[in-house]
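As a starting point, one isolated chain is supplied in structure tokens, in the form predicted alone.
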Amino acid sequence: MPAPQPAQVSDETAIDLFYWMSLTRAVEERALNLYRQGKLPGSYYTGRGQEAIAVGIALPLRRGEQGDWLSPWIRDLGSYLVHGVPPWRIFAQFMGKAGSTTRGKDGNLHIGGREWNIPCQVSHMADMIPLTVGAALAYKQRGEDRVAMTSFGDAATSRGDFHEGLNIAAVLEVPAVFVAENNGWGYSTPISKQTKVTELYRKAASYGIPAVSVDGNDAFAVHGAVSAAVDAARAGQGPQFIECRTYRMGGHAAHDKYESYMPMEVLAEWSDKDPIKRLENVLIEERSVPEGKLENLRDRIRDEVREAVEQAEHDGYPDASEAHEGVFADEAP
């Protein structure tokens, strides 16, 4: 069902949303340039146009090792930033440096750390859903006031682990929050070619999970829906599901020649719905935020990104003797 009208977002939270969304885009744009210069091996995956979701889902959660569980997917760089992963460690991760969270053992956004309560990704499909349900079950059994959240793309909802995870989450009534980012594409496959149920919230509703659908390019709508879902899960009302409607603004990754299959007229249409520009207009025209204040934030972000890249580039590579360290857990989490 469509989400109810979200509660009023304070000016302070609105500015926070703008800062984190703008930082997310600045980090991604710099990383993409580094990739094109050959300084980032592998490929690069961006969430351009989906920053309102990446930031909006992370802000309402409690942060830190004893906070809520957060398992974002590849389009949600902003979630990592909000929960405390320093930008330089993200650049280091893509460069394979010693300062990366995996100490050079993996690339891309396979970022994790107990200090942030973010698990290192197994994959970015639906694989993290059963793990998230397990974390939520642990919180419930221990009587802890915590929730577990994971996000994933529309194609993940066609996989078995999605359905198994949501089913058992509903049966056990665990405090889990699921966020489906319906951006219309699973690599080069349009959503209409991989599922008949293109309104994804209906899938969750069929398992008895309260589910809403929101405009994923509206930061206030995302933040409001997620805040309500987190509050409900924390209050013992069981799992919650949010569908965020958006559009993938490019290829699956930097190497993908999306122009061969993606309709350019649709891409242009969604460009006009850019979530950062949309929020900026609201702040200036409806919240009377001075343009100078936003420009100061942009200057701060430029400095932060420049310093982060410099720190990552000066970081060393891990020693080969460390290759087997940290591969297996030596204590129970």
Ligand SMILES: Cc1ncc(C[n+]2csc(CCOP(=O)(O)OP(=O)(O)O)c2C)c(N)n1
Second form
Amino acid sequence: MPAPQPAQVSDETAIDLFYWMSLTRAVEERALNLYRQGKLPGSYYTGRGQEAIAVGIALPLRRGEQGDWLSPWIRDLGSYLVHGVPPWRIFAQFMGKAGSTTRGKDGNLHIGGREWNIPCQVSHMADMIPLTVGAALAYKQRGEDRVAMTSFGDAATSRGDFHEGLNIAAVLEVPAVFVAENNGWGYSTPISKQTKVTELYRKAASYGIPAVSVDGNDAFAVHGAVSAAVDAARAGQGPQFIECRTYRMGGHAAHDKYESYMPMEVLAEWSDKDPIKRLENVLIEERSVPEGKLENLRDRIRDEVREAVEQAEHDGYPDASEAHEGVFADEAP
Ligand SMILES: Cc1ncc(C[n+]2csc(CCOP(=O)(O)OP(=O)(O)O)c2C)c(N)n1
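Could you switch over to the form predicted together with the named molecule, since the one displayed so far is the form predicted alone?
The next block holds the full complex; its first chain is the one shown before.
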């Protein structure tokens, strides 16, 4: 069902959303430039246009090692930033440097660390759903006041792990929050060609999970729905599901020739719904935030990104002798 009107977002949270969303875009734009200059080995994926979701889902969670479990996916760079992954370590990850959380073993956003309570991402679609349900079950069994969240794309909702995970989460009433980012595409496959149930919240509702659908380009709507879902899960009301409707603003990855399959007029329509521009307008026109304040934040972000890239570029590469280290678990989690 459509989400109820979100509770009023405070001015402080509104500015926070703007800062993190703008930082996310700046990091991604810089990374894309570096990729085009041949400085990032491997491929490059962007979440452009999905920043309101990446940031909106992460802000309401408790951060840190003893905080909530957060398992974002490849389009949610902003979630990592909000939960404390320093931008330079993200660039180091893309560059395969020693300071990356995988110590050069992965060049994508498969970042993780206990200090953030973010598990390393498994790139197989929907695989993080059962793991998240397991984390939520552990919190419930231990009587801990924590929730576990994961996000994923629309095509992940057609995979078996999605259905098994949601089914058992509902039966066991675990404190899990699921976020589906419905951006209309799975690689070059439009959503209508991979599922008949294109309103994704209906899939979750069919398992008995409270499920809502929100405008994923509206930061306040995402933040409001997620805050309510996190509160409900923490209060013992079992799993919650949020569908965020958005659009993939380009290819699956930087190397994908999306112009050959994506309708350009639709892309242009969604450009007009850009979540950062939209939030900026609300801040200035409805919240009377002075333009100068936003400009100061943009200046700060420019400096942060420049310093992060410098730090990552100066970082060394891991020694070949440690190539096999940290590949298999040598202790119980
Ligand atoms: C189980 C599995 N099959 C195939 C892939 C290859 N693959 C990576 S992303 C992707 C499409 C994902 O689509 P969606 O979840 O809708 O997200 P989008 O990339 O469109 O934002 C595919 C098929 C994979 N990672 N895992």
